[in-house]
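Just the one chain here, laid out as structure tokens, in the form predicted alone.
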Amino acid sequence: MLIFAISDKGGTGRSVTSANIAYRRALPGADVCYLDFDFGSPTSAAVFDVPSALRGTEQAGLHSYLRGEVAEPQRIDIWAETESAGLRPRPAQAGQLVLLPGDRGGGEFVLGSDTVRRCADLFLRLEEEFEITLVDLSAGRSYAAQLVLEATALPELSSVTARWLVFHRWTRQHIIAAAGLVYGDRGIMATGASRGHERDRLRDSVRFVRAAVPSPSSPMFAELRPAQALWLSICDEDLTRLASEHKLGPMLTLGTVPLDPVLQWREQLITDEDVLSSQVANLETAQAFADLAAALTDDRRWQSPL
């Protein structure tokens, strides 16, 4: 199954929340990659703790692929490479967790027949090496979006299972912004029908994700004096109503992750020791990332509501 992670905006938490995403995967047994394809900012190695390529690899990256330099990324085993304590050793049930990076200072680049074949083979040899590959892609309408719209367009790649997350914050300006992706000229729906995508099927296939939300009623704020909870409570209920207003409601959102302290001065993988041991992260979130992990694959989280 391919799972494509976009934003419309950065800072979303877009590939923090993937990268927990794909680790929670993983950890129970199930074999999962994840594609840098944030080609002007390939940092995802960070969120894992992988030192050897925190702003994208030196050689041999998606980027060098795709553009026909080299005949295979280079792959990271998460699980060997990591500095993360909370990673190492490799958990005895987990599966695979692989990386494939980014080039350091690749960028964006021209799209052409021949890359969008190279993109679509390396999603079919994925696709039978993994039951998860997640890619992580640059924000708002960029060239990896459309690439991978008009590679999983092509007939041999019509039997894999693709969806779309989505990721906004609790805000105005991210609600409108996440619906303009979708729903706009230029957005998803508009690119890839006019890629040869069936407009149903790639309606079907999207889900929102909400991230960075703050609960009125989560004890962070439990000394707001009463005019400010009372704001709070009013403004969630604001947005509430926006995201139905957009098509981004309850039935489209497949997931809601907490605001986390530990998310927003450090993004990183939220792991049970951070958890249970040092306590630096809430279990909410952790619990949030989980539920997540499993909707993935949880066909009635994905029938279509209309």
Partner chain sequence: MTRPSEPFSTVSPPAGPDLLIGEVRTALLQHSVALPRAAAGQLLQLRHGERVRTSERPSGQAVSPDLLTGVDCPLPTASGRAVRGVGTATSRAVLTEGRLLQASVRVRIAATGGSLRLPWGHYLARPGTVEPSGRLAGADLVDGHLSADRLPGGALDLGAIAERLLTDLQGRRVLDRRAPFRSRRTRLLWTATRAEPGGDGPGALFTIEDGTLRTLRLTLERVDPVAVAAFCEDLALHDWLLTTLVQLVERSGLGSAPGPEPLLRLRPAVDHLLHLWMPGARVDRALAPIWAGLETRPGFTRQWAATVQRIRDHLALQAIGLPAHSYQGD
Contents of the next structure:
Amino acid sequence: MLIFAISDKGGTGRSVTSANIAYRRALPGADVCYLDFDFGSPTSAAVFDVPSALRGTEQAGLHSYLRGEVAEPQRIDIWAETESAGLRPRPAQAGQLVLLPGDRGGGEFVLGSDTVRRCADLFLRLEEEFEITLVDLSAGRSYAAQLVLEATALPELSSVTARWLVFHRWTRQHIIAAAGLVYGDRGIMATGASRGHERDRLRDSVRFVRAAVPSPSSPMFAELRPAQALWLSICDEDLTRLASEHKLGPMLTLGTVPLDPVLQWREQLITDEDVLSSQVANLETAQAFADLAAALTDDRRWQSPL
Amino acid sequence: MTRPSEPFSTVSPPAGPDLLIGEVRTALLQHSVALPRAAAGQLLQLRHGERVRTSERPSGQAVSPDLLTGVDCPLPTASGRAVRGVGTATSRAVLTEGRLLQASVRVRIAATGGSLRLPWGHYLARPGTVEPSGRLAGADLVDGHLSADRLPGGALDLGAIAERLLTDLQGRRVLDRRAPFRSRRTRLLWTATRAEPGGDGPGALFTIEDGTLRTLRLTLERVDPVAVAAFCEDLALHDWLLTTLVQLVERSGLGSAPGPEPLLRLRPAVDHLLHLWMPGARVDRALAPIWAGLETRPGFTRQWAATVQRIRDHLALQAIGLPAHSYQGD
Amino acid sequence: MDTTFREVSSDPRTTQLPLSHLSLELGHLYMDDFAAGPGRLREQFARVKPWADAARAAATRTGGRRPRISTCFLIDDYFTRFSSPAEVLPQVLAEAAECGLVIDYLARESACAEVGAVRPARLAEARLVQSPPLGSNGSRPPATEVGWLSNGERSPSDQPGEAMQAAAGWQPPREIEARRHSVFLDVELWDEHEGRRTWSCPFLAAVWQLLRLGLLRDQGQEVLAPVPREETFPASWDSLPPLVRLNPAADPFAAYRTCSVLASRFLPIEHAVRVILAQWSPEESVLRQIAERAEREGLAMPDDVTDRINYVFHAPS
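Could you output the structure for the form predicted in complex with its partner chain, given that the previous block was the form predicted alone?
Everything in the complex follows now, all chains and molecules, and the chain you saw is the first one.
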């Protein structure tokens, strides 16, 4: 199954959240790979904490592969290569967790005629081996998004399930921008349809993820004055209404990731050890990641809401 | 301007130490059922006008015509010595029992070549041969090829040719892409050199490098490219079977999880893999002793038989309604 | 006791063809030549005659045996259809005889492309193996332009660049086997309109050379067997066998070497033919068969296919 992670704007925590989803999915035994398609700023290595494994990636990452310069993109086995002590050794039941990084210093590029072909080949190749192929796309309307829309429209990929996670923050601007990215001009739906995707099928494969959402019940807000608490709850109602108007309602929302200080300061995988022993991360955050990881393949959550 | 080629020579390869290098990649065919014979023939018809070779005994196998890929690049030397090689690599695809797909690429390294590149027709008359510029120590190239993953890029990359062939075939429309289970491709990098009088006698060194990479060094009395490649394909096939079955059993929870779940998870293996085990069936007589040696240590068939027996024991217990772990419960 | 097991389908055999020493081509006939009248034909054959004699004389290194030489003539019925065999062929044969030339075999150009189930051009195309530029290590597929084949590396087109990357200027194309300076040639192999493929003249000419050299096989079998001529020639080209043996006493059609006596306007075509055949990979078993037979006959054979092809280009006509 292909999962595309995209966001309307930067700063939604899309990369770190999708990396955590991949991690949570691999823990109980699924084979997962994570593709860094954020071509303009390939940084996934930092989240997975594999800096030294990346030394060879100057010319063998996804950029080089998609341009046809290498036959296979470099693969990094996270369990074996990570420098994060919390991730090693590989947990007993865990499946594969593999990162396909971009080239170091690679940039956003224009699509050539063979780029789509190579991208489709890669997806098919990974589908052979992994239950989940999670593709982290650049924010907004990008060549990366266009690339995967064109690749998944090819007949060879018609039998492969592809799902979209659209990350947005819980603010007016972000809700409107996320709706625009999916339903608006040159958005996912319009671009997909123009590349041969069936409109209804594509629409039903999109779900939203609310990121960095302040929870009124969170300890962070325990000190709020009553007026502030009231204001917060009114805002939340307004946003809920706005989201529904823009077709980002609860039926189409796969999950909500709470605002967590750890993620604000350092993008990293949140392990159970971070939650339980050192308690630097919130239990709710880890739970949200695990829920999202489970929801990826929960077909009830992906039924057409219509 | 085109240079005039050397006047006349025979087609037979020049004398000298024979050295073969190759790579086999093995994967599960991305199809829900075993591909029927006719469809297999169609899939492997990689070259118009050339026959797909098929055999039915002792198991169904189809072999594509050979394809050639032109190369002109540094050879993979362990010492880092710059030796340019020009010629062609031979690749072919093998489908066994309509289920396991392999891409096999090999190159014969000629004893010496000239320092200048000759007209291309010279190399096409020696398909599957690469001529090095200048002298080349066989051991340097053997070590280099077997550690190709650790060398800087740019050198001869047989794996890429194999990978492209596999990807091309796995993406064909005749395949429904609903494989019965997920699995990893394995790679076997191999070399074959001729035993020198006074040097090491014939033998083989098989190494499991990591989860998916294996290497094999062969030293032989006689290096016949077709026979050696077929041997390596056979070894790679059985290594894939063993690797995959052991992994499936491990992940199924057989022996740790209670109830019929583990066996249900193993069902695809029972349906699609267990009957494929026939090591050495197509191996040239001259190479049979090497299979025999590998059967003694590490003992491929021993491990396979033990794993299969374990699955069958659990199946039998389930069948008579006796949970395999009931004794643990009390 | 020694047991042997064999399955025919796993161990296929390759047909051998009878071979002459030399296949001598006496010319191509196009509509324009024919339209210009019998005078043009006679003029052509008169020009060819001394060179054909020279080619025969040169083909005497046959290890002491009688040189086996067959002559052939190609008529275009592929690009333009004109007149009919019944009208054209008697004239051609008469004019050739008038000049002292005997045409042993006559072929239609369609025979190189497709005749019934036989598709020689497809067979030839399937065996093209591009000459690799320096740095080809197998990691990427050869740079192909569909329907084209060159003798080198093309000028880079507008490659997709990465954002904020320096732009490259114009780069010249390069002949791979160039000695310092390039003669770069890019050959169009075919084009397609509405799903119908038309093979180019150079590609069919290359197939013609391969047929004459006895190098093509279909599933290991002979591709084009000569058919003896009938008393009269048919009224349509389609009714004429693709390859006709006019002379019952002729030596075999295919030969170890070929020689073509052509007007010099064919030079660019034949340059293209050489670019194609220089990247044509013969079947190993066929190559070996021919080499072994040549050795038995005491002949020296070049292993490079293009070295088996000879030309005489004469003044324009």
